[in-house]
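Next up is one chain by itself, shown in structure tokens, the form predicted alone.
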Amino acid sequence: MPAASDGPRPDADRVRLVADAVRRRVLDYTLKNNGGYLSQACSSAELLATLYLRVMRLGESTAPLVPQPFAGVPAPDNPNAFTGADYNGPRAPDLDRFIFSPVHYALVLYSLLIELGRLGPNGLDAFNQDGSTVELIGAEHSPGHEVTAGSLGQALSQAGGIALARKLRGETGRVWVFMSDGEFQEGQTWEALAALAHHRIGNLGIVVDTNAQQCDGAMADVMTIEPLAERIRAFGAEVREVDGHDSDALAAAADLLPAGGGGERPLVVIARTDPCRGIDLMRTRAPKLHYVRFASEEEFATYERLLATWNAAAADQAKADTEIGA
């Protein structure tokens, strides 16, 4: 698997086959499971798709394809400890680290860590299991984790932290955080966001999921965020809004982000997006929305058909490419 660094970068074409297959994997443990964050995987799919493909510049994966039990909490004494951050590659000077933010969001991050193969197709055959790093709720050392990020709002801090020792050793590469915009009713948000610009943090760029929904209900229901773009500036922040499941629109924006974080300002990407895309059935839950447990056996079966359709739908796909590479 080379690096996103190397040769020319994946299209959005790449980018929603890959969203597709990470929403059908993660409607499929919504199932297993009884219940499951499956409208994150709705909203973030292509987010996180087009960050991983054609945005961050990311080394081979050195972790285990299958990820190890649970080593214990960092310590002092305690060698065995270790993160999640080496499934996205080595610590380089030149290339980009990855804070994941919204750690509810975790099974997303683990189907498309599968379907970029730096996790093994096994990877989650230990799934929200007792002793096991792959976490529903992600912590360090859970596959593709760099920072225990929860409750909201914690991990932009660290990020900062990262993204200022990494400017005064001269490295080059960038730090990149993905962020729910529920994370904007946080007011430590709001105080790494100042200090960000204080400091002039310019290798720092953040991805945010606005997708209008949080435990709660809607966004606007609960307390307003609103005008985001506007109130994020006045933190003296680069801002860019976007459809967030438009892969070009989105890689574009981010590439404002300079390479060799030569700016003096975050950039920050407000991306919109839908909680619903790709399952329409879940708009009959609105306005809450934020996990999907199946209230009778009859919306069970619905959802079971409708991922039926899609494996046979992408089994199709695969014989037809087969059938044309032969």
The other form holds:
Amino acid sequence: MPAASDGPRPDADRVRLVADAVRRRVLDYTLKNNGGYLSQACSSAELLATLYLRVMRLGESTAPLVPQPFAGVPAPDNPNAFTGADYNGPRAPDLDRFIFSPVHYALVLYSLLIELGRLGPNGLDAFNQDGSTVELIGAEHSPGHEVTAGSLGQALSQAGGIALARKLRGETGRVWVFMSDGEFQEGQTWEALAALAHHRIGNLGIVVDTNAQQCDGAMADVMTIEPLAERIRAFGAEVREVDGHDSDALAAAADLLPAGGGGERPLVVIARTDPCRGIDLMRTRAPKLHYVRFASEEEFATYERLLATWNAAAADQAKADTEIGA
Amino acid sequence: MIQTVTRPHREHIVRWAEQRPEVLVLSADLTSSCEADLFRDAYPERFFSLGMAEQNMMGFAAGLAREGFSPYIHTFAVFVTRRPYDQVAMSIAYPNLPVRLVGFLPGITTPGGVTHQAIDDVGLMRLIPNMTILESGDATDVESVLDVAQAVDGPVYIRQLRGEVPRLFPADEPMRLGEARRLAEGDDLCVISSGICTEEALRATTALRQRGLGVRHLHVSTLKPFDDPRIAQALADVRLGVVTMENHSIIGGLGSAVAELMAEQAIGRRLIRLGLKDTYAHGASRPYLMREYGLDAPALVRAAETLAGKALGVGEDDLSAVRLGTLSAAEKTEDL
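Having seen the form predicted alone, could you now give me the structure of the form predicted together with the partner chain?
Once more the chain from above appears, this time first in line as the rest of the complex follows.
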């Protein structure tokens, strides 16, 4: 796979197709596991697809198409431990880095990596199985992951250290951090924003899936973080607020972070998203959307029928594309 | 008389880092208080002020370490080990990153009261996998602990001393990873001390020896890993029992490590742990607090009397008459 900036940049139609496929696969595995982080796919599919297809400059994956099994925790006496960063390509001074913070979104990222060819079609065979690295909640050894982030609000600080190091070395590549809006309830997130602005770390971009949902329900009821844009702006970052399902708007906002490392301020793209986008029947579950568990066989069957409809439509589309191609 | 060195860390880290461009210092608004001000002035491009925001500082250090730098965090021990515990455990220790956490004001060395007194830091850091724990007990330790830490493949917590620091050990006998210093040989009693307690222990052991008690004394600077075979050997070799002495809670620190070792190796001796007995301290001077909480020479004499089963006739005058000099190897202790 060429780096994102080599050759023509994929357009919003391509992002839409990839995002649809991501939702299909996440629904499929949510059914197989009788539960999962389904609403996160609905809110973030376009956002993550836009980052990988149109924003980040990454090299080809250097990791196996089928993920390696767990090789033990990092330790001085364990030379076999690895991170999942190799799925995002090699480290190079001019290439971007991707830091994935809300790791309960892991299945969304795995599904995206499959659509991009960075993971094989069988890459999820070991999903949520004992001894696998393709875990339900991603760890730093999981495909596409690089740091330990499951204690929410910690990845941004780590990304800040990486970005500062790259700045000190004069590298031109940027550091992209994908975050969830709930993480803006953690004090550490604000400590990190203050430090990024104070040290003029302008090679770091944050994209926030602002779906306004968290484990207990609607964020407005649990602990509001609004007005988010004003708050972040007051901390010294460049802020843009966009429709998180509009790939063109997302890409245009992300492009404000200059390639080449000349920036003086971090960029935050607040992507306003719909946690039920594409699956309207999930709206009846609101405000309990964080983790979908099917309440009855009847509900399970409803979602199964939706997946069958989607699969049929995708097959028709593939057939039509083939005929056009022929 | 014992030689005292003023702020040994302050000068040393500047010299030490001169030829190590990968070494950075991160500070959280306690730069002079942690003797990092000379480093800041000498290498401003390698010094980063992160403000009073320790959780974020741990993450920044982790990211810098992933990129090949050697971050040395400087703040008070309580702000390394209590406030950002999750960040130390998850962002730094889980990935086994070479971040050096230099914690100042261990235990009751500060009159700042409970908020500033790290009485549980060794215990907290011992619980974290991949973490190495070092503690300085004198100026020579202070001046060699950075070399020891830098050679470790993984995170290191350093319990560091500031200000007026005695030189108990010769400057040319540096701290070594996993090697306790043998300060005296004897077959009756084993004393294992760490940090500032070693100086106090030396006053007592000298007086005890004058009363005919054979005291084997070890100074421990590597608290984790705790696998020095000479410690186990010393515990097994003595007749009456063992006293540990630490500027920390008796739970989780040196005393606990020794107890675990004795139990696992079936070393059936009595053990008395001197330290803070599951209590907080309060704001007062160091000598006052060492007396109040039983971290001083008279406390060690009382422990020795308990193990010996008799009064040894060591009075305050005997202890204050002890003149400490810089110690060398154990065989020279007869000269004390």
